[in-house]
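In the block that follows, a single chain appears as structure tokens, in the form predicted alone.
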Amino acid sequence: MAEVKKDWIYKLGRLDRRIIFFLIFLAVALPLLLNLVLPVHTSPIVDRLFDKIESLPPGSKVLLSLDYGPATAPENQPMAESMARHALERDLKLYIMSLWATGPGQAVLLIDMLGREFPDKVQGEDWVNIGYKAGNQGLINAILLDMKAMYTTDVNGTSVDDIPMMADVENLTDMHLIAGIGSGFPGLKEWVQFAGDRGDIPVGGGVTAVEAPLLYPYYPSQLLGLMGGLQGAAEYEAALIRTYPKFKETAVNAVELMGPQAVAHTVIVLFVLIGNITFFIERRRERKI
């Protein structure tokens, strides 16, 4: 049997995985330490979502559903924060809720941010958190018909009859936009199927990168717009900063993470190319032996 030539091509094709892991670590850590921020350009599917909120007249109602948990917060939370900032900056009425039991924790973080950046906005008049209810798509079906039958109080126990911005809300069809931020079931797809289609209500939002391909078939006829993963969140932040420069210091969570992600993806692609090239070179050598 012919001896295999163990030169640098052979060794490169069998690179110790610990070296690969270390290089990926550097690809993420160095851009973070050096504060590498890359320019972000918006795509039509994100622009359409941004333009929808931009076009709503003051006083319009936006339902923001936080259907995710801490595991996907790095992708989802910047989406929720950007849409909430945009809605309050436009003097829209913001209704916060969740189909996930882990959503209320994320809502607390969101409301803390709103309190810092919008101290003049009043709870119950400009925004309200009606909290989490179990039921998945069954809950959507129920509040499509009667919202106050399911939500008798907000998350603090205040009766909805004592909340000014709930006075003229009977069901989901009173909403001018439903924004679902999610990472699985139930989530944005269920909002499209059980609220948007049945109630003829505009639905848009954001999902994790792995879920985004499942939502693209609904765009643009059933889904108004979509933020797909961290890239989508960064695009919405870029659109928000471009229109409202006052947010250039605060609405940058996703934009700042795009640098490390881009470098890490580049390193991964390089290793894929190296692996394939060395494989074909070695196979060609074997045929010549």
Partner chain sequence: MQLSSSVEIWIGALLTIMIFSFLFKDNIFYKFAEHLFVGVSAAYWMVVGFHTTIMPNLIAKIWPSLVVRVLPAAAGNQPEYHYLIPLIFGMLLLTRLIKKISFLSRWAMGLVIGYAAGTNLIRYMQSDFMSQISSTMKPLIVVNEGVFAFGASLSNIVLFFGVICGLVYFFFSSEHKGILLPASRVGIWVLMVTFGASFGYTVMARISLLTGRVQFLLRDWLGIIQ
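Because the structure is a prediction, the values reported are computed rather than measured. Numbering follows the first chain given and starts at 1. In this text, the rigid core denotes the largest set of C-alpha atoms whose superposition between the two forms falls within 1.5 Å. First, how it differs from the form predicted in complex with the partner chain.
- In the core-superposed comparison between these two forms, residue 269 has its Cα shifted by less than 2 Å.
Alongside the form predicted alone that was just displayed, please also present the structure of the form predicted in complex with the partner chain.
We keep it simple here and write out only the one chain, dropping partners and molecules.
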């Protein structure tokens, strides 16, 4: 049997995966160290979500559901922060909740940010955190009919009857927009299925890139707009900065991460190309043998 020629092409096709991991790490770390920031352009699917909040009159109610945890925070947190900033800047009423038990921790970070950037906004009058409840889509079903039956207090234990923002809220149909920021089940898909479609309430939001392809079929008829992964978050930040330049120092969490993202993708594409080229070269050699 003829010997396979073990030259540099052979070795390149069998590169130790640890070298690839190291190069990916460098591709992410170096742009961060060099502060590489690339321009971000918005797409219609994100613009539509942004324009919806932009079009809501002051005092409109926006439900922001944080259905994720620390594991996907790099993607999801910038989405939640941008939408919350936008809502409060437009003087909308922000209702924060979570279908995930890990959501309240992220809500604390979000509220800290709102406290720093919007010191004039008052808890209970401009924003409220009603927290987490178990029940997944069953919870959405329940609050579509009666919100106060499930949420008797906010996260601080204050009765909902003593919260001014909750005075004229009976159920989800009182919301002018439901914004779900999620990374799995239950999440934005369940908000579309169990609240948007059933209650005819506008639903939009953002999901991790893994989940984004599952949500695109709902756009545009069932889903108002969507931030897909870090790219979607960066696009929303870009739209926010374009309309409200005051946020150009603060609303750049996702935009700053798009530099490393682009370089890492380039490295991955290069390795995919190298893998394919070496594969076809070796296959041609084997045929000749």
